[in-house]
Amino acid sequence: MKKILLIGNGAREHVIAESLKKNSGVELFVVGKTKNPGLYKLSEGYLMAEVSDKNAIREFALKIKPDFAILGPEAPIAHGIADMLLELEIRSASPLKTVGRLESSKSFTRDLLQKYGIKGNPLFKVFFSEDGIEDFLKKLDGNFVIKADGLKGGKGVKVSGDHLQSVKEGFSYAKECLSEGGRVVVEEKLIGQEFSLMSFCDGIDTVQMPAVQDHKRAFEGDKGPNTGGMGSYSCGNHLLPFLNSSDIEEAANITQKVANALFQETGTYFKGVMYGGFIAVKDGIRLIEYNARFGDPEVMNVLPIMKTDFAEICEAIIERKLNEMKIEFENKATVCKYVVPNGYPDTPVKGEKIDIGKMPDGVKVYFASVDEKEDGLYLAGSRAVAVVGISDELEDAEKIAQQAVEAVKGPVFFRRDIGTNELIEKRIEMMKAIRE
């Protein structure tokens, strides 16, 4: 029987929960913030605490005395919890603080590559200071992104066009990044159709998944504010609408490049997932950010669809024996729906009431930003309910999410438009036009 150390309560976590528990061998001990409902019915331990709580989290470890242990969040992975486990002899299938830089810090992700010689930034400036921001964004000619260095839950980016209307206002949000954090990266703006693609990383070999499209927008036709992300969708060819197989090659040897400098920079191996968030533009791909953690709701479209034992593949990471593995996703088409608070982002609603009503055959039901009480399921403040339809065609998968979404009743929202042909038309035009 393995027992394994889980972090986190949101839907990420309960989708890596079903995943390792397909393993009958396996018992899951989970840290949460709140009581997730799924997260809570396969776990046989549940420690209500922050998830970057290390005196609770090293109490609770020693108690249980897990076999491995798997950071969800990314903030116990910036905070150090992976280093702490293994103080206690415990390891982890998530990276340690200081290759956890990939994510925590958009400079050093940055500076790696341009260090290692690796393809896929765009033209970028790191500043530690005002002096010199306006010229180069004069440079960029109006077209510019600001990035906050820190973890700003996927929140900290500004684009020129979309939430900068002038220098001015860039200049402005790149000062307000430079008191809090110190330091602020601003960078071309890049025009092209953005998709996800995650790997298993041991630290030297990189193993990908089935790409993935996240829809970060608040609201339908791909408007509103920034958010964790509202919905995702998956092909069953492993593929996407608008990419050919050499731009996912050309993604993965940058993720391959990355995971070989991390090690030379470091000394440390990264272990666990290493989620490259790219973007393919007129002539070829370009990063845009790493995460050091599956991506929520990305992960929803790949682990349901695994056929391989998750509890093996983190025992290969930790054990840097990927290249042992045989990784095998099945041919599914998927799509994931969030069903979100009104008002979210910005002044999203606690506290209320939801109910889930009747949900379609073959739906996937994943639960987030909730707390169960005795008289049912609340509103924690952030997206609530994860829905993922899984059928042969996309068509088929939407259908089935968004019959989903519709029976959660409640203070929500979702966004209707993902994965449908309409949209997903909409981004092939797009790539179209670009690479002519």
Contents of the next structure:
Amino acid sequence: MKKILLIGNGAREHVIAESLKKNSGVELFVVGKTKNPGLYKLSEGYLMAEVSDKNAIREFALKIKPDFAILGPEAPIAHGIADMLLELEIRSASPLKTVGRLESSKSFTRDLLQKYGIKGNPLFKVFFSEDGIEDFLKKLDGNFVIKADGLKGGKGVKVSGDHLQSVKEGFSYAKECLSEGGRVVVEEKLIGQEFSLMSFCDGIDTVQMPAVQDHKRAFEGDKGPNTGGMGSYSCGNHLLPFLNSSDIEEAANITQKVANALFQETGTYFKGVMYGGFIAVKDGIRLIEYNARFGDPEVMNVLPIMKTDFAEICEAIIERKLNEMKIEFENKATVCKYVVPNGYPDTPVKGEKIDIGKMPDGVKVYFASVDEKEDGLYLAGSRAVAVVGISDELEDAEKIAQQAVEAVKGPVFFRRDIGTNELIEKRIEMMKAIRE
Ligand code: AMP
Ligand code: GLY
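Alternative state: the form predicted together with adenosine monophosphate (AMP), after the form predicted alone:
In what comes next, the whole complex appears, and the chain from above leads the way.
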């Protein structure tokens, strides 16, 4: 038997657990803040604790003696849980803190690309004081993005035109970031279509997963506040309809070069998932950011169609033997939609009951921010339940996912438009227009 320690309690960890358990030789032990009913069912042991609580995790790990660990969310990676486990001689298919800076520090990643001559950065500058910020904002001609330099759950980034209406407002937010973190990243606002390309990485080699497009805005038509992601889709050919295959190649090349640069820079191998948030622009690809873990919801598009044993991939990552593995995915289209509480993300209702209802055949259901009580499921305040439709055609995958979200009853909403032809056509038109 292989004993695996999995940290995290969201839908991302639910699908990770499901994938690992396809191997009947896997025993799973979970550390989660809430009792996720899906994960709970799949695990042999479940510790309710904060996912960055070093003492609680150390004690649990010493007791179960896992063969290796996987850290689902960003917080335990940034807090050095993999480093703590390594002191106990438990290795992880997730990065140590120093290379986890790829996600936890925006300036680290921008500087890394620049230092190693890797293309993909927009125009940017890192500021340690107010000096020069206003001039740079003016130079960017009012098209700027300001990024707090730390983990902010996606909330530290403000974009001109969206959240900031003038150089004055930009300067004032930049000062706020400076006083909080001592550093702020200011960069050019890029115009194009965003997509996610996740790669397994053992510190030397990278292997790509199918490309995915997430939908960050809360409401249909990409309106409303940014969220953790309302849903995502992927296509049977593992590309995206608004991209050329050379766009994906370019993104994959950046990731491989960044993996090499990370090792040169730190002397530490990045082991885990490099998740690049890219944007296709007029003349190619730019990097928005890296995350040091699977994307949520994107992981639900890729792991259910992965043919290769996930536990074996994790071992290959740890042993730096990815080059000896052939990692394959089914040529299926997938659509993932999240059901979220009314009021999400700013003022989500909490503690109200939901009912999953009758799900269509073949749909996958993953639990996120819900509490299971004796009489049913309760909203816990963030994205609640994700569903995934899988089919040969995107259109059919979308229909399955849509039927499934409609079956969920309670004070909740979802985005009907994710994965629909209509929305995808708009993306294709937009790319055509900017690349003409
Ligand atoms: P991040 O936390 O870096 O993923 O940023 C959150 C969101 O802000 C991204 O998904 C983009 O929509 C937007 N964003 C970040 N950087 C840029 C940029 N340089 N140009 C345009 N949009 C950006
Ligand atoms: N899909 C957004 C994230 O995982 O950060």
